[in-house]
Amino acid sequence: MAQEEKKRSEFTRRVIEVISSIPFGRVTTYGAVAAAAGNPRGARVVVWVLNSSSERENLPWHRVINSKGGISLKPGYGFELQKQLLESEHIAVSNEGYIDLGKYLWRSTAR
């Protein structure tokens, strides 16, 4: 195990492991993941494994919205790049960068 990976913490490596799991197609919360993680009030932490990791995990972290069923990132900040690899899995995404949760929302069922 990587010196880094001794480091993190339980719910950092359960973090990583629910957002490894999200499936094509289907997109979940901040506030599901940390939930599912054991944390329900981790959403923060979410969003900072996601900064910190996404690349280097290479997590799906177009996957993960807000709990409004909207992109996060701002236009010309990385909103343009997850809509676009959101409707390149057939998610359909409005001009203003939400989904329909209803339609495409995934629940871990981690725990």
Given for the second form:
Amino acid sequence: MAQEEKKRSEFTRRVIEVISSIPFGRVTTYGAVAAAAGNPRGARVVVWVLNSSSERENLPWHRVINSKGGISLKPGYGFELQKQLLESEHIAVSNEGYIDLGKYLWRSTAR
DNA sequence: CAACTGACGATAG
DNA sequence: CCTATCGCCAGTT
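Please give the other form, namely the form predicted together with the DNA, since only the form predicted on its own has been shown so far.
Every component of the complex follows; first up is the chain already shown.
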């Protein structure tokens, strides 16, 4: 099929779908989303998607964290907001914003 | 149109 | 362990 409807890269489209698929009570990382979408180094695109379409596509942006298992935002710039959103989903977050990936990391089922 | 920006990641040293 | 650099895409200035 000719899939030339959207001008965005196929990669970008996949990123949005992966983020939309993150289940309740789980988290994933930028790199994992990028890798699942086809580019292990496309993590920055994930950042762009969240900024660009988090509200637009109603994406669970708070379930996306960095590969260290921590919140990347700084206190006063959304850090506390994200921390509380995660805790609302029964996810344990330390005061420093770190999460136990061994327990909560979600891996894309489509691999 | 060129340069910069954005919540990062992997690799190299 | 820490720092530096490249890679990735689209939007803004």
